[in-house]
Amino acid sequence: MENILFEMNTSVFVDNYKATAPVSCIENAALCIRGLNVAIQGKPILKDVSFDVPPKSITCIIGPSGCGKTTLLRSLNRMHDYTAGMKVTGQVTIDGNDIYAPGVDVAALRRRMGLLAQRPTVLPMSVFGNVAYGPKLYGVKRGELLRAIVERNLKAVGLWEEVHDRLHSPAGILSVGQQQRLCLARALAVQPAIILGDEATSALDPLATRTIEELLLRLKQQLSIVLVTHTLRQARRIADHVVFMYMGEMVESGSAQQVFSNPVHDLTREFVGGSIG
């Protein structure tokens, strides 16, 4: 399959990760989470969460409302850094390096992990400016290269034909579904290794949801995707790997086929069967 991500000179992207003691992970794991605990004002939200994110796959985090899914996702790229009273312990490693180690370049980390929010968050600038923002931030200045990056990534998310004649119009005029695809193009423009999605289709209509799911299924051939979803139907459609959370704990983690067809834990069986949640 043709590479749908734009290939740029990545020498301007320097990740200042500080090596830590290695943790035991599955081979080529995109992320390893070990003993992750998160508390706010002393109240535990996540308790001793451990699992691996397989490479080039879609991992869906499922569970009832309030079980810690979004907190877990936001912990994977340190989005809690500025939350008052938040304490995080444990390890989250990428490429064998702990993202919570002292001296980590958080900006570089977040370039590695693109984020799709529950509602699209376009920047208050043009369509072009939204996609070009990240590459410009990381040192790409040449107009020709920026234009190529924008075109390639808008094509990657199936948006080019819809917006090529209004690239310099405000991004806010796009439909909600188009805005979410624009946010995905913006994330892809800095060549992430992982895409994180926090119920990224919950604000979309069924057609827009299907478009985003199809894009993610294509993208998993080149990078890893971690999605929080409250919709079991969606997880059944697109997940390769499933993590089931309940009351702040990771109850079960495994292949989608195993978790949905032959869950190990009774709680998982009750949740996927609709008895709880």
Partner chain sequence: MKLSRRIKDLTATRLMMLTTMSAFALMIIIGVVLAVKSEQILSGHSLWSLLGSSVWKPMKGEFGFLAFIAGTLAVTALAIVLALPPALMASIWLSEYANSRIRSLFAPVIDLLAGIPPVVYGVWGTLTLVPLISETLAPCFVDFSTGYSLLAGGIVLAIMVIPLMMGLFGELFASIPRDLREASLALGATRWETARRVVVRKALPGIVATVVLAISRAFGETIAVMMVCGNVADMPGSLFNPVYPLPALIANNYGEMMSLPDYESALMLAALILFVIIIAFNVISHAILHRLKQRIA
Second form
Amino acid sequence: MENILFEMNTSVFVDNYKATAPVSCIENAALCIRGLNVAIQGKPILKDVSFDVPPKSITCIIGPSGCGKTTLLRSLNRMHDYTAGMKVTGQVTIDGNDIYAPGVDVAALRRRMGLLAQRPTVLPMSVFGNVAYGPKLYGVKRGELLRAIVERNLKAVGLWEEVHDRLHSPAGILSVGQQQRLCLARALAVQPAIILGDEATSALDPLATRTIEELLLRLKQQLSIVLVTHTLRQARRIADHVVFMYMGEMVESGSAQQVFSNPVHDLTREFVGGSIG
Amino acid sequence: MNRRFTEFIMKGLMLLSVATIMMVLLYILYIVASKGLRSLSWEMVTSLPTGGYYLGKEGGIANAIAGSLMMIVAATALSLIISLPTALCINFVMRRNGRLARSSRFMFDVLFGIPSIVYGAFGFLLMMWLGVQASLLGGTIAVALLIMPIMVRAIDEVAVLVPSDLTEAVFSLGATRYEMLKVVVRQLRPGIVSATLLAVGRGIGDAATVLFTAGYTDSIPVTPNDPAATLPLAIFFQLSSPVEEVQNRAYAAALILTAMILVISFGVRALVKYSRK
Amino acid sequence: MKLSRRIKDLTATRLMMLTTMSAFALMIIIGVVLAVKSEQILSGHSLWSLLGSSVWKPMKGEFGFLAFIAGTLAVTALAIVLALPPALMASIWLSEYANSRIRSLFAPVIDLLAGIPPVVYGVWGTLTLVPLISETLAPCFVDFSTGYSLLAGGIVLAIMVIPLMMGLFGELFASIPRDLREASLALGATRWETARRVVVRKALPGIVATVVLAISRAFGETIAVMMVCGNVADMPGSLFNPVYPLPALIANNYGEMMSLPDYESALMLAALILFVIIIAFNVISHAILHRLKQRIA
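Requested next: the structure of the form predicted in complex with the partner chain (the form predicted alone having been shown above).
All chains and molecules follow, beginning with the one already shown.
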């Protein structure tokens, strides 16, 4: 695939600030989470969660509903910043730098992590406008370049053929499955290092789900993917690594094969076997 | 850096807007309160003006308070008799969101936008045609016309929220439409009360509708055919008097009117809060 | 089914249809009555000479409405220009930046202020704004102003419509799903970029509807403007000159000029003009809104 890059500063850190190097992590980890605690109005939701997200692979976070999967995912790109009463402590590091350290440019940080929500969240603009939204924020003004970026990313999610003749129609007219792929294209257009997916296929029919899963499997060659999933079957289909959460705690994490076929913890065995959750 | 600068500037502008608006509005309340409190006394509220309303130094504004209250009670009752069935009709008799319901809503939007002076002029023509003098009755009719679209819109706003599950459930028990509406009205009661209060607030403060239709007098009306003084006109007429005592009556009337609005507005708020529980 | 129940049902629903239709009729009746009453003046003068002339000498039989129409438009436009930017900015701050405690502190205040009667705003304008303009502001720009002016009218109206706008903007922004904001933030947008490009954009039809409502309110406002705008039938020249809007014309003269049938008829024509402009305005904005909603989807 032709590589059309636009110039931008990828540093997350403002001025010359550098956070302290974190505790040991696996080599090249895309994300490294250590001692993460999240509480809302004093009530803990996540308790001392630590794990690594290996690069260029799919990490699935599984667990029964209400176990804190979504909260965990949202704390990875600081989405809790604007929620009143939320308190986050601990370390999340990307490229060895703590994202919760003071002086972090949150907007630049979020640019490095694309977000795929439960339901497609198309912005109130055209198909083209949705994909071009991020690059425009980062100062891409030339129409030609914008068009190239839009085309490239729509092709990357296999949407180009379907929508190239209605690029300027409101994005809301696409089917739900197409909308979700559009959201993925929009996220890719800002060249993230990581994609975060929050039950990204739960609103889709099986066919559209399959399409998204195939896309993710293809994308993991270039970037790291963290997926909260509500179905074990999905995790079995696409996960390279699995993190099992239960009641706000990380019970077990490891390679998919190990967690599914030979879990260490009893709780994991019961969940994977289908007797809880 | 440029984007962070924009963010900073915009945030400053927003805070400036909030501060300016709040300061101006508080200043208005302060002026009304300080001028009004100085002239407000028990005698002011309970006695009638003597020696002519424009120049007479003695007495208070009991005529205007009584006139306004009588008129608003009558006008609200009259308007409710028309508005309630109309709002219910649009939602539950006509096909929901059908062409007829949509055009009715549009028409009430237009009626809502018609200036109060036009209602005043129209009310005056209506009175002449009916052979009624400028009187309590005339003012009541004009104010009822003014607040009718306000009430229809406000009741409609809560009526749209009634789920069709509810009406279907009542129908499935073999109820007629009329019987179903009785259930709906019970459900809507808080909404109807707050719509009524909203209309009261709007109707009691409007001067242009009663300018030609209600007349003005120093006494309290006894029959519907007597002219009636109202608070907004008491403010308007007496403020332009050269006599300080008369001007003070205007300030007192302004404070009383504002206090009434305050009570009504908090009443609506409390009701909305209560009905959400 | 028992007959009495059916009869009750039928009467009730028929009656309800009747009240709704009578409201329809009301609008037509208002239009027709005003038109009939303006007939006299329209038969004596051409519509063009009435709307195109700014000479208002009722005693000599000259009725030119241009100055009044221009005065109404000027005061309304000034009010919206002054009110919209701060109201929008303040609402964005309240919904996108302020925490819920501050929001719940502001909401009742805005509500209360939206309910304060025009005449009270008029009192405030006369007491503070008029002297401020005549003594402090006007001397910087013109030789003399009484303070009763276009500027005073515009500011009073702006202050009146700001709470109205903020109340509706607040509801509007609160109805926009959080997901949408997060989608934008997740792409690395700042909060202001998210507010401007996503929240305001999504809310655009509602914002337009709110502005339309504010314009109708300002356009037809009588007492508050009349108390501070000077009421002199000249074409609006400067911010410090007095103006004479249509509603004030009706309010000041109606009922006292019944001896001159032409005069009464002319005032009815003024009411008809207001009525027609409001309807036209509603129809046009309805059409615009419809298209806007489709485009944004």
